[in-house]
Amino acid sequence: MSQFNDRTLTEQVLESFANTPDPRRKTLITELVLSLHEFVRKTNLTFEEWDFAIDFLTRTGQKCTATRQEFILLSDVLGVSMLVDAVNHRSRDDATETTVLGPFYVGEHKPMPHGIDISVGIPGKPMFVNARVTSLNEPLANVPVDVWHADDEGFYDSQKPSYETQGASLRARFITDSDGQFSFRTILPCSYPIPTDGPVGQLLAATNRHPMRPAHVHFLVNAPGFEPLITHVFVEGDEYLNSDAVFGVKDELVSKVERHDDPIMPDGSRASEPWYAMSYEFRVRRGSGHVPQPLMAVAAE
């Protein structure tokens, strides 16, 4: 009969995985066991704390549905999502900085014409977005760019019951022109809280952390022959830029979004009230990469 103590048990567990055929899988499980066992030893974890952790993870799984993924939310607030992004994008070579995809990317949409209003019927302050996609030294034409963002109350279209019947809003796909440009009208995004009605919200409350994300627009640039670019553009001046609940802000991704009182927007459309302008140039670098599959919605990003 085997005899274990708090050190030899780890060795026995690692030995049990010694015949794992896939080298990468073996590395991952080995490092996971080492890290988990060291955490237990270092903290002298009690039975009560272990029970609480199991219950917390169980409730996290139970909170997941077809329209909500609480584990992604947990990964976000622990900084794991951004850490995975960081270790996979250590070198940028002057390409635009990346950030998390977020859980509200729903995949392809039929490309829309430049200048279209993607916020029809959605209340909010009008905003005109003009953007450009370049390699590190020249414009890129015929590049699909997906955009999506939350409404004036902080909700994404896919969070709402009406999404299945009424379709997308505040989301679109555009194809860049010969100069790498695309533009559209929408509403000014606002800062908003991630969901706090589940285990992750309880974690934030117990650790005295706020749940807010600064205002931003998501972009996914997928130029053939170049690494896919997944990023946000944040609104300068937002009070949560330095304390994003999911750690997604990078200085380069903050844009000065200016108010205008002109009656005509840059595309010639009339403005019945003051409007805002966001401009940004996305720089991509040659290479390849995986465009992620849509995640289940979670109300985090």
Contents of the next structure:
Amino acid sequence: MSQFNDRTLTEQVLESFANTPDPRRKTLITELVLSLHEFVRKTNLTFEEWDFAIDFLTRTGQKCTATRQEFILLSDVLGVSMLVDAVNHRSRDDATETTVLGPFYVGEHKPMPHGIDISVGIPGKPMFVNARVTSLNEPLANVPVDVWHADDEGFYDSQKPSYETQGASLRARFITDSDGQFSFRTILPCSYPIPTDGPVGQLLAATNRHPMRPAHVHFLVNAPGFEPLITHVFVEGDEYLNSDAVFGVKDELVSKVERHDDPIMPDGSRASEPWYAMSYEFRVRRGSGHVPQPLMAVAAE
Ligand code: BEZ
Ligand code: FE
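Alongside the form predicted alone that was just displayed, please also present the structure of the form predicted together with benzoic acid (BEZ).
Time for the whole complex; same chain goes first.
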């Protein structure tokens, strides 16, 4: 029979994993045990607090569905998603900075023609996006780029009940032309709250944190032979750029979105109100990398 104190217990638990055959798995479980045990010791965690933590994690799992991933949200608000991103992108060479994928990437469909309006029927201020994909200053042709963003009330199409019947809006796939370019019409994105109707929302409320993300458009550039680029372009001047609920803002991803008052918009239509223009160059670098599975594809497996 063994009897442990709060230090020797840690050694015994580590010893119990000593025969883990895979070295990386062994490192991960060892470091996890060390960090968890240190947390319990440092905080003198009470039984009530541990019960609360287990109930919180249980409710987090119970909130997950085919279209809702509360654990990703938890990882995002704890800064873990951005930390994993940071340790995997320590050197960028000249490539564009990366940021969180977020829970609203659903995988893309067939490529759309350049210049198309991806916001048909959605209220908002018109915005034209002109973007280019390059590597080492050379344009990259025939590259698929997925784009998605929220409406002017802060909702993604996949969050709405109408998604099942009406399909995609404010999201599309484009293929770059011979000059690495693609363009589309949409609406100016606005800042929006991440979902707060679950345990993660309760965590934010209990810690006096706001749930807002600054206005942005998501881009995923996935060129064969190049590192996948998962990023956003943020709208300069947004009031939440310095307090993003998921810590995803990087300076070089903030872009001036210019207001125009010209009577004719870039797609040739007549402007009844000011319109906006976003342009950005995405620089990718040779290599490979992890492209996360879209949520609904994972759920369907
Ligand atoms: C998003 O930008 O879509 C997002 C990212 C992290 C958590 C929630 C939403
Ligand atoms: Fe987003």
